[in-house]
Amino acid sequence: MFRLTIALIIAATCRAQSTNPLAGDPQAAETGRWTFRILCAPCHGIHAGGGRGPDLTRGNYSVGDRDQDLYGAIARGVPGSEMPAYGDRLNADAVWRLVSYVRSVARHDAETVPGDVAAGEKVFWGKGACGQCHRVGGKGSGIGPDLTRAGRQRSLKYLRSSVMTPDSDITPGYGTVKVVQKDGKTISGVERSIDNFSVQLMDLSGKYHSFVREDVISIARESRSLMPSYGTVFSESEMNDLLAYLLSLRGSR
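Structure of this chain only, please, in the form predicted alone.
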């Protein structure tokens, strides 16, 4: 009942207030910055430049670009994503201060890289074989993170790091788990579910596996990504082409 009441209050607030009542107040943005660092920086980066979560400095957002869209995303979360709801932890003014901070860091300029988008697309699907694990639109595999909106959600710095050093920041939900069976056979894959009694994973061929702990020798999470580093695979021009292609992926709202 309490959560239902909170949800009704949030919904009523969003209907009643479509623009930020604290817009233009520099102190609101500053206060929002400190709240952001506590709640949001672990995913969006200390300066909102992106990480596991989208780069918020780009000035355009998958949830919509209006004040009320940003408020709703913070208060109610974003269904189908890792973005949780904070409406039961923050009052309306605190949410609006976060909106003020996000607005204050927006650059509204597009990041660029000296690469060719068409050539990068060929590298992605060809030499890189990225489609074996990643999906773009309706093409590719769902083993790794969906890249359909990579250019809208990720910064150039984050994308480059993901391709060069994939172990440096593993996207939640895509960690590696290794299972050693009683016959000595080892199977590694992307974790789909794990608890005290069982584990489910998907290997790089896309095959789904499920194990009960008592039927195997060991189950262990590993601090590495199944994605290989492409730092020595691509030439500098191929890397720039690939990054240009990834930045071009905007998806649709």
Second form
Amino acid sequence: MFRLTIALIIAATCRAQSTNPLAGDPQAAETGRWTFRILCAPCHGIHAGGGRGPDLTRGNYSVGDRDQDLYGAIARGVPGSEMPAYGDRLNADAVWRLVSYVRSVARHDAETVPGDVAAGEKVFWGKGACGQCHRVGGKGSGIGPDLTRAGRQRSLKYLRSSVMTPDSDITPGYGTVKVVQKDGKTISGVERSIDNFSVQLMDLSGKYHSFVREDVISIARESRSLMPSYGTVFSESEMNDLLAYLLSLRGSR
Ligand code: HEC
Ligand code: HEC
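Switch from the form predicted alone to the form predicted together with heme C and give that structure.
Okay, now the whole complex, with that chain kicking things off.
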């Protein structure tokens, strides 16, 4: 009997943990917002709209859509990603307040474009030749960011501007670097790592280059993307098809 009672208590505690105990408290999201600004905004953006980390206003999440999934992502981090674990720095109450904040910014308006996913997939691998630089589910090349989960991580607006005007918002970690060598030859590529002494980059053929600063004339970051602008390449319907395809990329981990 005693053992049964303990088991019931444990079960009850676990169940209480699966939904946000502060869900009905309007203050919780507000205090969560302040913590978010300090700890999370550098990666997720000041209004949670995304940056280095995914857009959290989309209202659905790769880690799962339940309160406990969001709690777990914040407390334990997302293994194999840049998302840190906060469980040892924040108590349960503070984590639930962050969950409340994340819920409060969800838009829930499923984004759609009047395009056709299958036609967009053809544009991606065919006319657009996007696979020359991007990977989707293991297919393609790793010069630019992996797009396997682009539809979960990015908003329609972000995806559209990435394709139409790549220079406007360069994905962190994928900037362009230009190296002028002592023989006058220049090499441009996507930055892989850069510090005071050396630079590693990948050129558009997918080849790695590594330079030590003292062996070259200059190493400079450039404010343009190596991704070509597709602003005038596609018709409006091709663009809609392509965006529908990108939004459909929800990956699986
Ligand atoms: C160093 C950058 C960084 C910081 C700081 C950071 N995150 Fe993240 N976060 C990420 C990345 C990257 C992911 C995507 C992980 C993945 O699925 O690959 C992520 C994922 C998440 C997810 C899951 C989203 C989804 O769709 O599955 C939540 C929720 C989240 N972060 C909340 C937070 C909160 C709250 C904070 C502050 C306490 C925070 N993050 C701080 C980078 C960061
Ligand atoms: C020559 C290489 C190249 C080609 C071809 C290319 N891209 Fe890119 N793409 C990049 C690079 C490099 C970046 C990162 C810099 C930036 O943000 O522009 C990028 C960034 C992106 C991003 C933003 C990803 C993120 O999560 O921030 C999207 C979306 C994207 N590309 C889609 C496409 C699509 C769709 C096509 C085909 C129509 C395409 N790209 C063709 C190199 C390329």
